[in-house]
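Just one chain is shown here, as structure tokens, and it is the form predicted alone.
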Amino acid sequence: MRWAEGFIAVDWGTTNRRAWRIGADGAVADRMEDDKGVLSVPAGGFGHAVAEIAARLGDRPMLLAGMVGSNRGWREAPYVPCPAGLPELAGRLEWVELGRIAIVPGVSLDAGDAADVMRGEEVQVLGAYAEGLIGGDATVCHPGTHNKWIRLEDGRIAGFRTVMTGEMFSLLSGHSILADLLAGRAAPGPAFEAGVRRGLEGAELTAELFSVRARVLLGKARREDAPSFTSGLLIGADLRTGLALAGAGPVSVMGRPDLTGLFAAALALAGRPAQELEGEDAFLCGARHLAELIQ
């Protein structure tokens, strides 16, 4: 069966996995979700998983993106190193079985003292570039568990920096002493905004962490506007460190929808003006363009 005639799709991640079935005109045909992430696929179990995957969407060929490349995945997809486009990707996918099931490599960047990799963003990236979503010279904030800022030079990934900001915020909420204040949600707002001019000031992140907590106790600070400040407070920190490697001009939030309009107003804050891009929409894209470059 040629990818002409229709393809599927997988996003694999850690803890969850989204796969598409895509049709011959290009258009989404079918879905699934759930949290079947790699870690919960035990050893020796990722061709059942592949075969659940085939049985709810069909029989067609598959590309697979994201974390089941890595060594913790199905197969390990060596890295391309930086610069990477859709082409470099293309030629080098780890093929499973030839000519039919193919995981994406993921993008590395080792220069002199800085080490950084990713799987998964590189195909929502370059999506975006191939369907003029973004400029060949663009700079992308990833919003994520492991936040990305991208760098793209002639519609290549030049550079990027990845920022614990997401696992952070998650640590703080499940393990440390401000647990019980974070169980909120975190909304744009004047809290937001005051922890994220706090970031943005260079603010000592680990003691302005603690006061958080200490705020609250003192009546400094409302209990229900602790999520959004840290959340802000985390975003501040992580914008300092995303807009050092970025070029003039707008910046690209790439991602869900909740995550991205975060990191927007924040960026609005810093004076930057921001476009926001549904993450699935661009992994949809850069899927077909990369099954385009199989044919």
Contents of the next structure:
There are 2 protein chains.
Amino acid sequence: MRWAEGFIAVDWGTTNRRAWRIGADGAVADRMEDDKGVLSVPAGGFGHAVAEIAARLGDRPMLLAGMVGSNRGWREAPYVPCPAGLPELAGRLEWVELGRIAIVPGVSLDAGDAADVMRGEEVQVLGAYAEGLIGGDATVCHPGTHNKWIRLEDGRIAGFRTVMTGEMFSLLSGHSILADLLAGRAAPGPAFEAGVRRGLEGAELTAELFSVRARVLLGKARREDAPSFTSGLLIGADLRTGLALAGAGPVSVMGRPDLTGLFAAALALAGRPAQELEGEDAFLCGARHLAELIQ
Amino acid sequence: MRWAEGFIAVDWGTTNRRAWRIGADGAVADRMEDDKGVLSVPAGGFGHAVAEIAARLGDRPMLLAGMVGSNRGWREAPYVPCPAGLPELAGRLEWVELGRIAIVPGVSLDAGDAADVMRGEEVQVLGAYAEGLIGGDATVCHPGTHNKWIRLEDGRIAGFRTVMTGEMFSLLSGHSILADLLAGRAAPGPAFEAGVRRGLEGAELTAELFSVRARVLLGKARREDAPSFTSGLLIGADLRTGLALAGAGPVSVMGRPDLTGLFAAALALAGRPAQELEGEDAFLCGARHLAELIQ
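Show the same protein again, this time as the form predicted in complex with a further copy of the same chain rather than the form predicted alone.
Below, the chain from earlier opens the complete complex, with every other chain and molecule after it.
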């Protein structure tokens, strides 16, 4: 019954980690966040990295989710195949220390030609469902480095598709011929909307992206509009993929508020109502419900 | 009449430069190549960088083409708008030293929503036409960092579209989550062909690219096939853009033989016959015909 007395939930991604101490009443008692993502931990260094969290937040049972369970993480927690709900995840926890430290498995899709994987988003999406924030049959869009479009059926993840929208924007702004044009911040507005429309129309990205530069060179577009237009273009293309997978009805957009805002604005242009949900809240819901299933 | 006695032609790109001494008989008498691309020359350093070429190949009139005429180069040679043929380029040379050193202008497209620019490829394409290697009404595909699809009408560049295929592969293999999968070399074969077909079908690139990784993680695709599949996918998407612009009849694929081979293989899958042309030969044809127009 130790988990009912409180535990620590950790969302441990590639480039950063966040951890919360959940009290016996289910409320957040303390929290921490730093940039010690999975890629920054040396081989054999996870024991120490976890001890840092315990030293900071207290010695409690610990539930770890995200890339910490990948082959680049602490210990690989094999994917649970779709359809996957919280009971399937709870039944396939990877126990690093039995009863004390568990890694949540990711979810995989392997159906004919389709193949996809996720680690971390499943806790948020299934947590939001368990908490009643979204229905059991829903479409979730989870923007981030890798956006996930997720179909929930009967409260379980039935299928999903990953789109590299965030990573693509980062590659272009960091290393491409568009880098100097993309130094600014993307924001909703006319340039963003024009980009979304081009993406929704099915413009070929590798061609359309060069046009961003050419239009500025020829004085047909404003340099300062390039980040918003390009973000819109990538998100519009992303929506083409996601809406082909989505059922009817509203789309729940879950994640960081700056990203969910952009995706909700793009969905409005596509004529689809969107419900925005804070990813951190959803993660904590998922962690609490998983902890209940452990006991 | 000094140009008729021989001159030096320079193809000066972003990352390297190639120069040839053309004799009075039009044949290549000597040549050089190094990695002193435009980006490696410091501000104010072009006089010295050009003197190196003269010291190596002889003191002759000099015709420079490529990014050396851009705002990052020696001196900006304003774009000639479409339709542009060799006479238009010759009439708009940027003379750094009158009668002795000229920079060839690039070509721009500015038509309604369409905007595009090129620097360097125009010499090759118009040179191939002037030499009779391609007809006056032709479609040219010029793969490279930025592939150019070019429509020639009556021997002039009537329109064109740039696709960032080469740069995208380089971004993905250098900096993305696919980097370790893309370390190998792309080559024609079944994996390449499967990628081309996906691209021709209109698969959304940002979604399809993540699937490359997921299929390997789930054991549905071989790791060593990832470079060829990904190259095929990008080239297939590129062809969708280019063939929408192309007229009927064969496509002339011009450039480096390793790249023209991949594009010709992809065009065959799209049911379009392709004629491969060596870009260096075409450049020398263009330089010779431009030199004739100077006299």
